[in-house]
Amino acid sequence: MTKDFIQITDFTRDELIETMQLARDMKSGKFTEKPMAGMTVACIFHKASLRTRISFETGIHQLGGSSLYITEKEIELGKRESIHDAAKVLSRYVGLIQIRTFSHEDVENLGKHADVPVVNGLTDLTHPCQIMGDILTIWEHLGRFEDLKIAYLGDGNNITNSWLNLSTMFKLNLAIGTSPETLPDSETLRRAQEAGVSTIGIYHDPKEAVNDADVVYTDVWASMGQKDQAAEKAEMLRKFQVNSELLKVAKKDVKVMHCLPAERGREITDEVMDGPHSIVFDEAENRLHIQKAIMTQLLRNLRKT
């Protein structure tokens, strides 16, 4: 049993099923406990959000908690002190922390230090909740969150990389439709490919990757702390867009997804973005229920040890 998640990976396969089950629960309404009474959570945020700072801060105040909104302005992590001793001084005031920041190592070294579960709201290498939030959703529309062929099309980014280790888990057809230049992390893609549990494709051909495809995935081109190569990269990614004609190679019903903020008519049109195939903002929503389910999950681990 992990006590932090910080990569999708940290979770059994076991754990993530129980905790997507948990999800559809809260969202049904089946589950009335109130896990986090009494309980604050720091919620640190190192860049701009709207989805995970409303859906943690919401969420937490369901499940009976509070939250403490923390800016680096307040917490310069590693510089005014060191993270350890943040971590140690943040474990005696609070009872879980949230963290949305730049550097994945600060925040394993943040999960190694504190006394209370993490959970990772995103870093430049993962965004953990995000993914469960889809594959949620996903087995909401389709009725299954295996044996199915999800098409990834845009930048090699955190997105990817968190799909890449949820296909170590699930047994999946990731199809991941990019340039040669805008790769995903090797190490993780070299970790997924090796365990064997999902077929992984790298195309650069965006038909290619959305051929029978069930779910179509975008995301911005540029994320966060790259838009200085936002022109660099919509040059080398502009064949990658999800649009009408490029869905009639994939399936009939098939499912078009997109993590948020969209920058419409580049990645993703206005057309396919509002259309019948969208799921799009279901997918937003559904990062409240999982979340609520991560987090009691880590409680429910915590009470275990």
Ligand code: NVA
Given for the second form:
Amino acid sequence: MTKDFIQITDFTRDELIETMQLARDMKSGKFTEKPMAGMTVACIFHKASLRTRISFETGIHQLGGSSLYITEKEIELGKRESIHDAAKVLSRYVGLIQIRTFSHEDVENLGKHADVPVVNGLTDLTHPCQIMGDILTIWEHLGRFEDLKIAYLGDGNNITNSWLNLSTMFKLNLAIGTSPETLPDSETLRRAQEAGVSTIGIYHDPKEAVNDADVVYTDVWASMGQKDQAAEKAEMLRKFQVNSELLKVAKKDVKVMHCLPAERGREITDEVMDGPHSIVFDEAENRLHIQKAIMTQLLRNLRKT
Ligand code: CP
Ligand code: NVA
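Condition change, the form predicted alone to the form predicted in complex with ligand NVA:
Time for the whole complex; same chain goes first.
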């Protein structure tokens, strides 16, 4: 039983499904417990955030807890003192730690040394809460979360890597449309291919990736921490823009997703983002419900150990 949620694969397939069901119960108002009553949660952010920060803090309050927003300036994690020491001290005060930072290893280290659950709110390598919210949104809109073609177009980044991780747990046809220079993490890709659960394809022709897709997904071409590469990435990824012309080869009722924030006019056009296929704001809302469910699952796990 896992203490932390740092990767999608920290949960078993059954736990992932249970978490999604719990999120649905929370969303519908069926779940009314306050598992975080009297608890303080440390929300550490070393990068900007709208959705993750506000949905975590709101979710914590809704579950009866209170949150502390901590930036790099306050605790200087790993600089003023070691991650080990900070993890031990934080565990004496708070009931859970949520962190968004650059290094995935730092988050693993924090999880290893903290005595309380650690939740990954995005690293350079992965963004597991996002993809769990996304698959929940797909389940709501398409009535299933497996046997679907998901076409991811754009930069091979933390979002792509998290889709690859999910594809080792749920049976998907994951078609990644990207340039040869912007492939996802090679180790994550290898593991997803070797898992043999899903069909994984890498395409350098966007139409091939999108052909007959149930879902077309995109993200910014230059992630946080890489904005200096924006022009170069735009050059490499230009043909992977999600626009209405490209959507013609997808399924007729294709759903379009974007984790947001979007750079409208770059990776996605206004027409598509605001059009009838777009479910981007349902997707954003579901961050709240899935994260409440993830935190509740982790606290249940802790009580069982
Ligand atoms: N999608 C997402 O994580 O958004 P923020 O960067 O605003 O948190
Ligand atoms: N890939 C993006 C996701 C933002 C939610 C980034 O890391 O900036």
